[in-house]
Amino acid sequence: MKNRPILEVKNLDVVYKTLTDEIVALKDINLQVGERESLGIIGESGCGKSTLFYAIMGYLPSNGNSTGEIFFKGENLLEKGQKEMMEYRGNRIAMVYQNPYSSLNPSLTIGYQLDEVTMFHRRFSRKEARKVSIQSLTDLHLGDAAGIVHRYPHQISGGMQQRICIAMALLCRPDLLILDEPTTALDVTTEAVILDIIGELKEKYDMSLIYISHDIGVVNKVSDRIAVMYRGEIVEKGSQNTIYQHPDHPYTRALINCMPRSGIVKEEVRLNTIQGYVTRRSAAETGCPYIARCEKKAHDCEKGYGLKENSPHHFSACTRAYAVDVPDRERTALKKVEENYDEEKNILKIENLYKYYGRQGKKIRALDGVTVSLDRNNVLGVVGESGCGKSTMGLTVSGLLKPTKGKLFFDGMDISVSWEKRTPDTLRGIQLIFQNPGRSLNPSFTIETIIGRPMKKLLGIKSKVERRKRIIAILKKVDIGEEYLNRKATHLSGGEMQRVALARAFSISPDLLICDEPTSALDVSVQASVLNLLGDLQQESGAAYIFISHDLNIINYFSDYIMVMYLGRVCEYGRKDEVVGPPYHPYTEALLSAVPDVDPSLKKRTIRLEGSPPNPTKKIGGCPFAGRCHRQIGEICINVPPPRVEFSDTHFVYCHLSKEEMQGISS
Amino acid sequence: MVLTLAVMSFIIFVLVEIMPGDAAQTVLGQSATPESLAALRESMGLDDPLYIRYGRWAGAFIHGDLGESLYMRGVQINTIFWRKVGHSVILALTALVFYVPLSLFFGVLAGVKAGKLTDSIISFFGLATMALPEFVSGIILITVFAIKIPLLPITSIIPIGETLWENLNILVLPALSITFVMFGYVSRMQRSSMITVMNSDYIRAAVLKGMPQGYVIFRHALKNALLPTITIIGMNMGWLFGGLIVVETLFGFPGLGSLTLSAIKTRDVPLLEASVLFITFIFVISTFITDMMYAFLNPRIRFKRGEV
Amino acid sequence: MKTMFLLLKRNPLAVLGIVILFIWIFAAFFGPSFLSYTYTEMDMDHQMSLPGEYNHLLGTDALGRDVFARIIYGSRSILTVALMTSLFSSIAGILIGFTSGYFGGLIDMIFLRIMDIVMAIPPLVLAMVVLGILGDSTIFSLTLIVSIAYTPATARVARGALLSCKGNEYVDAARIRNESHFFIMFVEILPNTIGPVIVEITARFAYSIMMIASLGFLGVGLQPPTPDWGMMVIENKSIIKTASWTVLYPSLAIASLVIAVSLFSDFVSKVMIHEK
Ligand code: SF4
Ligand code: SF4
């Protein structure tokens, strides 16, 4: 610790109540903060991170109880009453929460519930403290800052309401900021700017940090230390490259190593995955949290476990990350199949696919002419922000929705109709993966059930007899017991409820799969066992898949192709390798340079996108990017189409730039 | 609106029609001759065609011409009838100002004290009315401060003579009765709504704010949590006027519901399209008033989204 | 099972409103086998005896007729009335208010459009109406009358149970699967929407006494002689100076009932939402 602790939690422990039972959902954590460090806590949801600070800002629900001690600048915050606290709260230390939408009140001006901190804290009049909110405004480069202090939250976008919920923490120059999950809720660009304005505030006001979040790749952001958490412990805890470089703890290592980092393709690298997932933890439970899904555990790793120093300023829980008396498991690379030339080759096609919702006038163009082709065996990435059309595409192509334009062709056969119009091969062939596991399975139906139907509907087997084996053939193939035939979706967990949906899909031996961000509800320890199995499946059966998600790192792990969308058009689309190396489409490149990594060493130069997408009820003349694109080019962009810039024969890119200007842009 | 009021009146035409008996028969009574039957028939107009008494009954009513009521012969519908609503709004309105401000304060504390003594009394006692009939609380009212206390008429009939407003006093058990229902439901909702805007988001980041408590609930959460139940109240005046018609029988008050039951009882066809009419006119018209409230207290749609 | 006995525990009202409950049911079924009088007989010597006077522990009402016996057997039509009401309206409303928001569109705003028609009246005042104009109640009327008036208000509720599970993309998952439009209704979303049917079941129930007494009071319920709570209210009305009892006592019994429904339901909704 350079500095003195401004913060310092010692043996702190919360424990909820609940009809039945006890829950632990901190247990002995020691933490300490200095002054102007910024420290990142990594974890998965249930490991506390939140509970941790809710317990420090003495704001826990009535039925958790915290016993331990925290000291803010010298004072044990656990003994100040709910009055005492109020002095402490947004004024010494200050937060900032996952939904900025939900946490500013719908009904008050923003002016308004900026200038009351101030009034409170300082007794600042109306008129200081508007003085006051607009310069906080103008500091987090708020264009119009005099003007939105008049508007209402719904009136402005989630980035901005995000940067206005910053610049409210930061009006009384608070010792503490703390930062939950502060851009999960947002888009990869404006993540990007708004971690970016975070350092440099922090530089300016110095001040302590702490940010919580899921992601090493944003915590690296942000943060000079870091502590993983793991099931209400902290099991490890010290730099940035220490952390990166070399866990000690298993589970730290088993989190970094499963997640699709940045240069990490499947051809290379299978995911290092972690069994189970995370459970509750009762009163009576001791010892190591992360026993039951170790790989490295030994028959006397319980004796020593604990919190320790092992290195300077780097502590950790337990040593075994390497150990080699339990060998690495084996990860070997996923092979491409060898490809089939007897069967037509192309499985999908699209020809200038339309898409609108809504009624005229109001119009919303969610696929504003997309062509792309794609064939057997291979996986077409499609990455995005929200609302630029991927989601729509999916839904499009299986059939719950009915283009307003253009041609789809399935295997050679016409779809460009809705699923009541679809012959029950097609609606076989094209199967379908939702995000929210949870939501798509029925909860009120067993697992059996669940997979049993698709097979009666569209395959037509009517014995429950053949059913049932096949249902067993297949739940062993995504590693799910026999035992879970009877058990209802809602007992299962999510990473357990992804593998049913899978099952139910290749059930049915698809030939394409769409799969709709098929891991972002999922966690980070989960989320790499369904991207294994996926391609695992994709390997054996041979189907194509539409994989989309948000997130680049997923897709340049997972695709064979990529297309990057923007407002309901194609910016880009080619080999992956073709996509995330230069040349790049301006957008591809903001994307690309905003993407969280896991590594600390790749520091990237943000591209800093201001704004956000334009409102997509109205028609665009020229490029939908052009308001927002860094490298604009003048009145071109906005009045004229782009035109179709080809590299070479998989790979080309719409926009003005010419092809010596899109190459000499180098990431 | 229009539609709904349109509608309306022609079901209850439609109703009356279908059903065996008439007015002819109820004034003349069972033993009355075919012959005389068909007299009285013919001179009120009721041997005509299904919709041209109907045409001649909305034409009418469209100028604001009630008609004759067929029960009462001679007597126009215009002049007894908006005495009596008369009487019945300010009864509505009574029982209005009583349980208003009643359930929205215990609503509210109800919430804010969520799982204390304090709402488990509160919330006991709105259970406990929710759906308790109106007669079954003013019999309770009536035993207590009319027999037991006496401090109040057990009737609520205005002597003859005199005017409502020299009879006050007879407002306050009818009013109390309807407020006993209404408190049950009305402070649940209040309850329940103050309680989803204490655990939001916004809340608890006006508490991490270090604003204190009751600024907190005064000024961050009470406007957002009125806003449901003022569309609730809203929603229930014309059921108020339902609690109003057996309240009115309970106490003999002389308003609109006991004209309506007589209406019923007598099939005074004028006189019963007038009082269900405005029943719903009531609906319609506080249904109207609480949607243009709602979106004048609601910057959600006063504002449109913009994006700046 | 376990969470329900701790619920239980939690909730002592809960437990006297299924008691209350439970005694009003064992009276209907069994109560008339212990009285001394029937609901007609008329003690010609002891009209309106004080209660506990001569063998009449309520007392009797101005025709001498044993008010105990007739709150007795009035709980049988109200609770029979009551509970069918309250199936058949939501019943009604679920095949309604599912249909409507299931196929939406056109269909939702005619539907909707003569819900809010409907529902411009009061229940109360269309029971009243109607039941006023059709003359001479029955069990039958009564029911299906009562039913009419609050299937609007159960639709509503039916179809924003099915909406908040439309969403969910097992329906879509089904719908791909070319699944019948009743298979995705009522095999995928009923059992979904479960919760929130029982507990706008239960709230029905006692929303349905309320207004089976309400219109007995009017005096558009059942007929004389079948005795009805609502009834025995009005009847004795002008006498409730003298014998107080004979308008108090089935008074209290509606809202003995009453309340205890409201418990119940209070706690079955408690019980929904811990399922969750
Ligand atoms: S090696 Fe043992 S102590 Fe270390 S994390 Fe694994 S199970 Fe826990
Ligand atoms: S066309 Fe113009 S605005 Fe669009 S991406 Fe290219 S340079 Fe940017």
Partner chain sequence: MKTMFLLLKRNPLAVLGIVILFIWIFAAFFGPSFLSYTYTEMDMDHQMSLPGEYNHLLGTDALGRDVFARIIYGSRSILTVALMTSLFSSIAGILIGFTSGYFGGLIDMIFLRIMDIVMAIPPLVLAMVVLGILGDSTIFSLTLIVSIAYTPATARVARGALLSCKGNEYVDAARIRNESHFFIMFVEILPNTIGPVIVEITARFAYSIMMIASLGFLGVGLQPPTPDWGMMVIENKSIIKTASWTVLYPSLAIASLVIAVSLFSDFVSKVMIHEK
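Positions refer to the first chain, counted from 1. So that the term is clear: the rigid core is the largest set of C-alpha atoms that superpose within 1.5 Å between two forms. Everything quoted here is computed from the prediction, not taken from an experiment. First, how it differs from the form predicted on its own.
- Core-superposed comparison between the two forms: the Cα of Gly452 travels less than 2 Å.
- Shown in the overlay between the two forms, fitted on the rigid core, is a CA shift at Val15 of 2 Å or greater.
- Once the rigid core is used as the reference frame, the Cα position of Phe409 differs between the two forms by less than 2 Å.
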The other form holds:
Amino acid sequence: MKNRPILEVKNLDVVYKTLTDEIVALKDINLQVGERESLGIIGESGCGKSTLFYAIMGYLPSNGNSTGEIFFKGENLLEKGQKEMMEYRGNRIAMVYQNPYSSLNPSLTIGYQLDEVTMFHRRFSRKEARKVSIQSLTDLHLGDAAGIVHRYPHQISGGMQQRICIAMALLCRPDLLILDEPTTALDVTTEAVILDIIGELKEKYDMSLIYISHDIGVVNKVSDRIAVMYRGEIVEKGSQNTIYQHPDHPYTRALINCMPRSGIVKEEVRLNTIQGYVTRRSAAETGCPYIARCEKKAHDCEKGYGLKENSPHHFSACTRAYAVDVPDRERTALKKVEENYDEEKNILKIENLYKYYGRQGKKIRALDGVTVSLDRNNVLGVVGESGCGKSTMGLTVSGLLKPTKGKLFFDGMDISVSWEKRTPDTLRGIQLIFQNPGRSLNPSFTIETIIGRPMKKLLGIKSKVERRKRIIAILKKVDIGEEYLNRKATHLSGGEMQRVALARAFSISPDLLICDEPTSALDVSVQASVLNLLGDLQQESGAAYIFISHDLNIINYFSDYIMVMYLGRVCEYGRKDEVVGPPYHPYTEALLSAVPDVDPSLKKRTIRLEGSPPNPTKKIGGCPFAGRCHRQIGEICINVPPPRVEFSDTHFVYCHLSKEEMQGISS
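With the form predicted together with the partner chain already on screen, would you show the form predicted on its own?
Next up is only this chain, free of partner chains and other molecules.
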């Protein structure tokens, strides 16, 4: 570490006392953050990442006890009382949380919430506080900062809310800024803008940063060094290049192999998964915390366990990541079966589909003339920013929304109606998996009831014994045992709930499965497991998927065809190899440039999309992307609808640029 440490954590333990036992949340944590340095912390949910920084801030609950030392600029924070910690929280150490919705008060204006920070910590007058608040919003590249301060949180987008939380954290010019997964739920373009801004402000204000995430690609964009945590311990730490290119610990290597990334596609590689899950740690437990899940374990590997400096500035608790005495798992492909259908291959046709919201006055154009088709046993990846119409298209195809105009054909049958008017065969044939399984599974029902209900309603299986037999069989397919039958959804982890949602969907053998961001809230290890499971089930059933996501790495890995949407319209469509490489639409180019890569050596220029999409209540004469396009060629883009430019039978783009100009685009 080049600079002297601003933060030193020494031998930190955190233990939670419960009615029955003691749970070790952190064990023997040692780390340093230098002045103007950025440290990334990665690991799965439950590894203690957030607990570490609640301990630093003094935010542990009453049943939590911390021992050890936490030095901030030479002062031991664990020796400070709550009143003394008020001088540090928000003023010298600031924290940005994962969910901006819960961080902002919905009943107060943005300006009031920003102003009270400097009025409390820096004793500013209201006039001085408002001036600084507006400047802080301007620093975060928010247009019309003077107008935003008069709005309420619900009147701005999620990306703007997160930027306001960062602005709030920066108002007191802290020496250390802690960010706890602040971009997890954001679009890839919004995420890229926020990560760029964080880097700019770090340099501008000479801050140190700690960035917490389960996504090593995101951490690579903002961090100088990376620490890997597992079950309350730091198992490896070093520079981002060292961690990626030469991981020593099997857990670090497994995390990297879980992630879809550049050049990795299902036709060549099945994603790595980590067996089991993160378990609680008792006070009596000693030794390697990862041994129960480690594929590289040996009978004597715990003898030398402990964090050591195996190479300069590279510390690891284990060096068996590439152990040859235990062979690596065979990396088979996850590819679709060859289609040998005697019947018509096409399963879905969408023709000139429109969906408007609002009956009186202004109408929001959620879908504005979408035309696309999907064949059996294929995956159509749908990508774009929030508000582009991805989920609306999925809900319209499923029947939960009725189209305003246009036609939907499923297996040759016109289904341009809401679900109440569809036949039982159509309802069975089209199933939907939602983004948040916790909200789509009834908390009052057991898993057996949740999966058995569609069998009873749509397959007509009245026998409870027969249903249970089928339910157990489908649970085994999604790697969940018979013991889950009588559990309720609230007793399951996020990954387990998503597996139950998959089991429910596949229990009635659908022909088309609509997956609406099914992995966005999951750890990378669980995400890999769900993607592999979707691939396996498709090979068995021959079902087609519409896979909706804003993560182009996942879309590129899992899809056969990709459709890029913007403001309810199709920008580009083609085979995945055609869409992710030039020629392509300027919007696709911007999306691809914004994707964080797991490999830190792959440096690319991020195209920052300024402003917001146009008002969806107004009819757009030209290209909807024209106002934000970095390749706009004049008034024609604003006033004339873009033509369809075809590059092959399967690849087309709606753009005013010529073929030659688009073929000149390179990543």
